[in-house]
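Take a look at this single chain, the form predicted alone, given in structure tokens.
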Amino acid sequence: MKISVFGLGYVGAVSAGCLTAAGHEVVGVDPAAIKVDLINDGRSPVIEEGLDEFIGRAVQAGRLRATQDVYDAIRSTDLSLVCVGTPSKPNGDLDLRHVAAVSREVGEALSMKNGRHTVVIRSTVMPGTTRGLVIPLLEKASGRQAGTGFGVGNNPEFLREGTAVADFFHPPKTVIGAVDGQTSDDIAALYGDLPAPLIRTSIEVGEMVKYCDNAWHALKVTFANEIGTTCKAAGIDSHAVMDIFCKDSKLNLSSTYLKPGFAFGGSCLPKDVRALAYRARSLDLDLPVLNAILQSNERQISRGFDLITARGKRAVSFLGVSFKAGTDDLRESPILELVERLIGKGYDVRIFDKNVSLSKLVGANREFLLKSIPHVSSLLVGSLDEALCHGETIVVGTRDPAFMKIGERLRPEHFLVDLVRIEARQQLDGRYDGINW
């Protein structure tokens, strides 16, 4: 393919050099003459192992050159990668001046070019940037419409400094967001048969994935450091602890617990996080991440309360009240906390959970339920039909299989608040709200 790369900083230079090594022809574009000259001399403008060799060979073979002329680059190529910087403003927001400037310049060049051209945002930008900023600027400057007059897509990079060349050829994934199928195919053709999952998605999901990745990486570093701080203060070998922690690929280093949903509860997580935070305080340690876990969890309960009360309907039925489907464990159940708050505000609540029966509960479960809601026996109903008959707002609280297609049984006057992401949510247009979707 014939590709232009806008921005010859770290991402742009690595992308340009590696794409030429894959057999593509590349024109690099940058307003800085020194970067253009370095490329044309066969040298990398950034320090990255192996990149100088790729760039030198590509320039010598005539597959790579650089220019400051946007019109020349657009005229000479079929696809443009926008790799300009998006630094932080003093308030933390992104500075999108470079993205906006390139979008205008590329749009102006497109107005004088015949034939199809594809514009791909590889810069890290917040969701909504491509549709809200890039596409309008391209359309205004070119006089064409995205999707028909030119293609627009998003292709986030997952390059680590120091290992970027290896990461380019062995990425964890290739993510493509696009306005149309042809654009998606054009972007996919850049990478040939790279050994990585190729994921086609919406532009907005593509934009958000990079932020999700980086926030998770930052959280992992911080979590490990706070555990290390606690271990050192307690005289424990932190690396021994984390070595064992990392051997668990079923729960710890896996997709388990990483789907957005409602708050956690049960007999273990709240108690043990609380105890760890207390121990840290007793050791005079300031651990903001560990201390924020329970606070953040409580915010999810408050968000659930707001979703329910926003409807203005006083009759509420809960489908599932235990902290997890398939159990009768009510200890620190966030659903039970929601019920308690609603009763305190005068809501008329009913609960259906086939696993929860006051006559069958024993020990800590029975004690916790009677302590939380002493008159709970009057709230429990014996069938799903009873719950649906009572409630105007129906709250799905657990992933019981009987609740997954509850949308098919709702009446027109029902509103569904979904805390677990049921299968039938698309059928309830205007009568549905989810906790995190």
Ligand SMILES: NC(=O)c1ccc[n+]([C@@H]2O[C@H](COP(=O)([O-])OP(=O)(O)OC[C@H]3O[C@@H](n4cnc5c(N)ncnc54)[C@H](O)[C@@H]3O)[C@@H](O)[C@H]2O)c1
Given for the second form:
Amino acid sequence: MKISVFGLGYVGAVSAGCLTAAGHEVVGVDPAAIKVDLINDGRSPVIEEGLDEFIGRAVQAGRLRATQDVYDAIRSTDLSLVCVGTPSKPNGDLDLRHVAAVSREVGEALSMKNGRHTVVIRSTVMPGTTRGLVIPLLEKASGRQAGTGFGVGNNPEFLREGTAVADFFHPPKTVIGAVDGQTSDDIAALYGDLPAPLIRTSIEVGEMVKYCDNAWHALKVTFANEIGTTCKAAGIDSHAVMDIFCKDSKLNLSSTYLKPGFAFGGSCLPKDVRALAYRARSLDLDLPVLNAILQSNERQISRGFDLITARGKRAVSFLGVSFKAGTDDLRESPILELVERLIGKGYDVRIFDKNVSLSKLVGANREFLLKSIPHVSSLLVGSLDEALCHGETIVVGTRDPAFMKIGERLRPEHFLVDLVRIEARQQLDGRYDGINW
Ligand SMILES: NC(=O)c1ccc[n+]([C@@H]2O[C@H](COP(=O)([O-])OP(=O)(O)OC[C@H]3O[C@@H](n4cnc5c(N)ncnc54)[C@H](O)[C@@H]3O)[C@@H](O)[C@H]2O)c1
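Starting from the form predicted alone shown above, please give the structure in the form predicted in complex with the ligand.
Below is the whole assembly, all chains and molecules, this chain first.
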């Protein structure tokens, strides 16, 4: 393919060099004369292992050149990768000056070009930027419409400086967001058969994934550091702890616990996070990430409360109240906390949970229900039908298989608040709200 790369910094230079190594022809564009000259001299404008050789070979073979002339670059290529910087403003917001400038410049050049061209945002931009800023600027300057007049998509970059070339050829994933299928195919063709999962999605999801990744990586670093700080103060070898932690690919380094949903609860997580935060405090340690966990969980309960009360309907039925499906443990159930807040505000609440009925409960859980929350036990109903009959707002609280298709059982006047992401959500359009979706 014939590709123009806008911005010859880390991302642009690595993309340009590596794409030529994969057989493509590349024209690099940058307003900085020094970067353009370096590329045309066959040298990399950034230090990355292996990149100088790729660039040197490609320039010699006539497959790579650089220019400051946007028209030249657009005229001689079919697809443009936008790799310009998106630095922080003093208030933390993104400075999109360079993205806006390139969008205008590419749009103007497109107005003088016949034939199809695809513009791909590779810079890290906030969700909504491509549709809200890039496309309008491209359309205005080119006089063409996105989708029909030119293709637009995004293709976030996941390379790490220092191992960028190796990461380019062995990425963790290739993500393509696009306005149409043809654009998505054009972007996919850039990567031939790189050994990585190719994921096609919407532009907004593509934009957000990059932030999700980076926030997660940053959280991992700070989490490990706070565990390390606690270990050091307690005289424990932090690396021994984290080495064992990392060996668990079932619960720790896995997709477990990484689906948006309701607050955590149960007899272990809240208690143990609380105890760890207390221990850190008693060791005079300031650990903001560990301290924020319970606070964030608490906010999630408030979000659930707001979602239910926003409807203004007083009769509320909960389907599932234990902290997860398949258990009768009510200790520190966040849904129970939600129920208690609603009762406190005068809501008329009923609960159906087949694992939590007084007739079935034995031992500690029966005692807990009768002694600690007797007012809740009087809200339990014996069947799903009874719960549906009572509530105007139905809240699904656990992933019990019986609740996953509950949409089919709802009456037109029911409103469903979903804390677990049930199946068949779409059919409830206008009568449905999910906690985090
Ligand atoms: N550096 C990384 O490891 C990395 C990894 C993934 C994603 N990203 C993202 O990729 C983007 C680029 O990052 P970078 O580190 O390569 O930035 P950089 O600052 O190293 O390079 C940006 C380049 O864009 C050029 N530029 C500015 N305006 C231009 C214009 N109108 N036309 C053409 N070129 C122009 C600049 O002169 C500069 O050479 C950012 O959004 C960044 O967040 C960076």
